[in-house]
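Below sits a lone chain in structure tokens, taken as the form predicted alone.
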Amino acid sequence: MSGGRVITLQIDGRDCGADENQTILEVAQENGIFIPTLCHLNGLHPVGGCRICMVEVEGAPRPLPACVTHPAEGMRVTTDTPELRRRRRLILELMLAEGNHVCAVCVVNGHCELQELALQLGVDHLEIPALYPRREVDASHPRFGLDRNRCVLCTRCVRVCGEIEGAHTWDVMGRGLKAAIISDLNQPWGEAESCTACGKCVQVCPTGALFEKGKATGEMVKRHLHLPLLTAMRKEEEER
């Protein structure tokens, strides 16, 4: 609970009790009801970036992200449709046809939460055409890599730098699939001085486009459960 209006909602049919300054996804989770996501970690800002976690709102003419949208008194929610998995396998298609993302030779095969997400959903094969790009590695960190034919534009890694960390390494620069993630105005990750190398964006990259050098295929193993943590601590800080 954050210390707001205490209400009452339905979730899938079952009564949960809420602070109305939560989001859906959090009431969720508290009452142990599962809602796919992507972009969202706990311990960062949400963002409602991929639409992965979008519910059925009853008298919502559309499905609502359930990271970024607040409980009222009296909601009815749905979390697994026929209409609502259509539409987040479709943006799981979109996401790997825009990327190169070959489970094979990846340093996360295996430990990958993009590929876990398709083992979830379903999504065994792709019904749109691939586009293959060919997007710049930038390699010129000396402990860590950025494979952008990896990424999903997720921003986990924007938002721990400066959220967690304080750097403001990372950011997004263009649109569409022109959208690129890059470091201290453009500059190789390498000469970023901002970057603290602490790696604290690698370990919250959901898929293989951050990375550690000298990882073999399949043997890099993401952490983030401290997030929550950080997060705590950060904010006593800010309050002292």
Given for the second form:
Amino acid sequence: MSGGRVITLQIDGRDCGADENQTILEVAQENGIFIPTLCHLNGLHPVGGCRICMVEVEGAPRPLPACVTHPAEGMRVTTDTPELRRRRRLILELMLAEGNHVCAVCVVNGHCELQELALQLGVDHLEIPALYPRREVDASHPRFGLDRNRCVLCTRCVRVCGEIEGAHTWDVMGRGLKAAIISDLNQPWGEAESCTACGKCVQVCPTGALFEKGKATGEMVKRHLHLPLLTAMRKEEEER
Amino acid sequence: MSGRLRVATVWLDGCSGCHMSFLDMDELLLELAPRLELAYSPLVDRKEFPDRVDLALLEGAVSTPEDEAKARLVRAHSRLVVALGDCACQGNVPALRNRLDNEQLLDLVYRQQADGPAAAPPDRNVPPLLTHSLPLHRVIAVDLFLPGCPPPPAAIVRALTAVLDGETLSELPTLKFG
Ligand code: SF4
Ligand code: SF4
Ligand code: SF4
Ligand code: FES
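Write the structure block of the form predicted together with the partner chain for the protein whose form predicted alone appears above.
Below is the whole assembly, all chains and molecules, this chain first.
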């Protein structure tokens, strides 16, 4: 995003120029500074849901999510401290503990954003006891499947389907531990009339929750490089 | 360190894949061999767990009271305990049963689907199950986690070398899950 005032801020001690309408995450990425993310995906509207991207901003009482926080003149941002890492690890542990993640038998083993984060953050075991919830698998769609045991409720599928495909098949139902991704009015995916079977949700899902049928352990690799392209094209059209 | 490092490997509820990875250290195992003594393992012929070992590597989840007793015994006699592989680190495949009902599961597998005469578990061959298949650290204190299914041989080499050289184990990077 652009068109706002140009400001200067510091990220990890480096002076960065930015447009005030950008997010801290965008500015960091432009300057080659890495901030871990999970729910965010370039090309979709940010929702600030997972909080993995949180950073410290001088003067702020608590860490702020970089993907939805705008920069301000003179802001001082720190992206990596032992405390941030501790918090990110805790969030990841909570996510893993409230689902059923068995990488050894997962379609995206070796190509999973959640697994990659766990490796980066050194989550080699769970201090929090796992809950082993009973979550529903939906295999009713002819081409795709949804295994809610591996869903982290990032809502990327909801957003790509609504914002890019324009079908809005997906939504979130319920709260807390009962929250779950549903299709249409909680019908089986295969019976959801709004679904165009485009497969975009499957490709943007960071985990093995949404997958192509017929793929065995570790065989599914997600492709979502088309996304920024699609959004850029759409924006151009809107501006015309 | 004086003398050779006394190492034990233990097999709980796992598939032995982690032990295969141990053997897959190949020539590196030979290189380390002069500095190690394999004091107890399914790979050597020793029936009782020794009094004192320096380093115990445990494969598998804790799924039965027998696993639990074994884990406690190993802890009591080992200076350092390593959770070897995803099953020991987080339950993994054995823990897939944790959201099912044990009685129904045993009934399905051993009675309804039995080829021969239906067994009546638990019996001599089918041990009673704990309610959940647990990661090792839910039962005993663990000094190092080596995830992976199985953990790559390089991770095991790295851990053994670190212990031999007296490095801090908490600094070791995680190499792999699944
Ligand atoms: S979704 Fe990712 S973290 Fe979860 S089981 Fe699959 S590979 Fe592992
Ligand atoms: S199904 Fe995948 S994309 Fe959708 S909310 Fe769950 S993890 Fe995110
Ligand atoms: S971690 Fe994997 S290789 Fe090791 S015992 Fe468990 S299933 Fe087997
Ligand atoms: S990536 Fe920013 S809150 Fe999820």
